[in-house]
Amino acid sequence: MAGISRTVPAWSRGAIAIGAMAVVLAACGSGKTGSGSGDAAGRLSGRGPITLAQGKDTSGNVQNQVNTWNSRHPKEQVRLIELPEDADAQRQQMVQNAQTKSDAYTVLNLDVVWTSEFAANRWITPLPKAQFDLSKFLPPTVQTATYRDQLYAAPWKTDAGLLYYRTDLLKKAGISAPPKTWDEMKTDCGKVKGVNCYAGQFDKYEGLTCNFSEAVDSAGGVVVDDQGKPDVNTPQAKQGLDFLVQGFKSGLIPKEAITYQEEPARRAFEKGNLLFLRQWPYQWALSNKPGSSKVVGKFDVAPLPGLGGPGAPTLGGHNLAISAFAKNKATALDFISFLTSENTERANLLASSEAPTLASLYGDPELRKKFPYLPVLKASLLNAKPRPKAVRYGDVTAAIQEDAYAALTGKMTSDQALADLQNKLGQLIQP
């Protein structure tokens, strides 16, 4: 997620059985309990209480993660702390919380672009690479964990946009698959009746961000290219960018998705009113959940389409990083290996849907059978693309939120909102 992340949200409720943990290695900790918060060189020791900071807790299975472990380690408790549902506001209160140097927070929830930006800054902590076999993750996962060859975090959760769609409307009209172009998703829109078309996110904020690299990317552009250098003023961007200020403008996306973030518009297609719907894995769960989803065992997942074929969805997800001016950081860096191994990933996956970011998992035969979208959503990981890695992150997101929205507001033409856009990064992204 933005992100949610959310990125991003969580899913359904459920219970978990969680195996042991991975032994720490001697060097990470002291192996006493007490409060200590690690010397100059950023060395894990420490150990007792701890906290975990992260955006709400939508699922509620992160506190059944949480009680597990504080069964098995009655002097090592760990509270949550859920931060807003908004990723915007959760980086705030974070960064607040870093320029305070507090210890308030201890393991931080960091989506996976603040990664750079708080490792730039020195508010999280180094980890040893010894501690989590990488080799096991998704590589993307790994990379956006990653500030100059240093593992700053350890990878938990991924993501990327999915084309939720109704399977029963568009079986009612004819149409035997989902759509794999923009304009075939057009053609399908007129021939159901009834329904609003399509939605994505779309408020101002960093679901914008996602929603807007993806409109670009799978128009063949890019908001930075592969040398890191700001390119978005292109034909390309445009086309893009074009398709979402064309679908406000045609009712192609329902006015009301301008206020869109992922639970609003998790909940406008629950309700019916959407065709189709630009959305984060997490969402399987909750519309599957009998009461309060009208579309139970009527809808499926596909990759996003583009302008020529499937579209690029933007990596989302989220990492665990200890924050530099945490106590007890070799309890912390217990703790993120629990939640990272693969007992721990699994499990989280039948409770809540999330997808993990352990490669395994995707090839597992039950997880197949009870998650049949695993083959699409790997697919979709493999294909995603970052957004911009800058140390000014939150500059740069604010930036693409800012001329996103006003091109597709109509404050501002795709023309200008790019040109700006692409004036505003040049001076906040050094290659």
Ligand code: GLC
The other form holds:
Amino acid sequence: MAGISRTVPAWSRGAIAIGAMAVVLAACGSGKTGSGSGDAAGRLSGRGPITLAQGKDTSGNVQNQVNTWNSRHPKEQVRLIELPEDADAQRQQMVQNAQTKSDAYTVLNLDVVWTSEFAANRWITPLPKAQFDLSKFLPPTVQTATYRDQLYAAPWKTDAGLLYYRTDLLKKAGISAPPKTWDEMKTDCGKVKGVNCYAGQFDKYEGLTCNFSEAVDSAGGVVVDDQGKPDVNTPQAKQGLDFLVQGFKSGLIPKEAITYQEEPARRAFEKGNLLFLRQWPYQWALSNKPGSSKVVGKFDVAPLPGLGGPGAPTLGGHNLAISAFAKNKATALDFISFLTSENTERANLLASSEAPTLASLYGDPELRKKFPYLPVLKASLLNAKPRPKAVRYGDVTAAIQEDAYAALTGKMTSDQALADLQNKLGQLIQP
Ligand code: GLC
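Now show me the form predicted together with this ligand; what you just gave was the form predicted on its own.
Let's see the whole complex now, leading with the same chain.
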């Protein structure tokens, strides 16, 4: 069990009782044991059936993992509850579930940007750090699972924006390497006829926050600085936003991309309609599956391009937390341990190309053979910039989405949008 080293073997009944007690003591010792709403809050005790709540499983592999667990734990079955595909809609349902103190969701597959909000509101139970071998996880992923030095979740899947590009079309045009800058990308597009140049996810939802932040960071700007202070009304941020605004105006980005979330963007690329696409790692396996994809074996991934050199992706991903209002938290902890173990993460990478959180898998020779882009992915992950860490993250992302969308659709100039955003973020984020 690589992800989490339990102090006792999880499979021995007597030992489990001791293990569960140790967990309860560790959680109580932290002094931050959930909402105090009844007995269950903050305690990792109780065994029996549980649920895993998460967004629609676009990887297609989560149910397989649940089935593997269920076949080994007949009395501690897990039921997968799939929420909508859109990250904001997932958050809304999880927040509602927590506000009504419902025990319907046990394990929450939380987007990395929700940890602070869920922890500060005591909707999730702190996890005892000593139970996790955190040194095995990529360090930025552990940061996303932590709030005020307390661990609230186990890093499960990480994410960074990558540039998907058509190797066949670039080769035909005599281009030997993917673009490192936005200008190079434009030049390449000028040489390849019959396909759209570039797309990302520009619908008004969390994906736009990621794409906007990447554009700003890739031009040398920031949304919030290293101390967490908003600083988005700058010439650098404007150059980043203008890359997208001008992209829509000039037709470099096709008009329909303003409606794209991850899946429509993936489908456009798989139909052969795009030369370049900004997308998460999960698409690699799906686009290489014969059947609906017309680009099997005809694409590769590279770091995102930027203004004067390689860009800076946004750090995405998902962590596993335990709802403060759930029953059977001891089972939940074991299930989280199973999902974040080396065996399970390895199998998931092989099946889905989703980025694992365990560092060792990026150096595994067999995996590198199957996924030659693993070094590019790891470098992108370590170079990725987190989104603001805010308790009021829902309001923060809504502000970013509103102003970025207004600029992309011509309702505001880039200057107006950035000034407005700086003003709103200043009120919402107090580092
Ligand atoms: C991916 C990322 C997540 C991000 C979401 C936006 O699922 O892992 O962090 O918020 O995309 O759509």
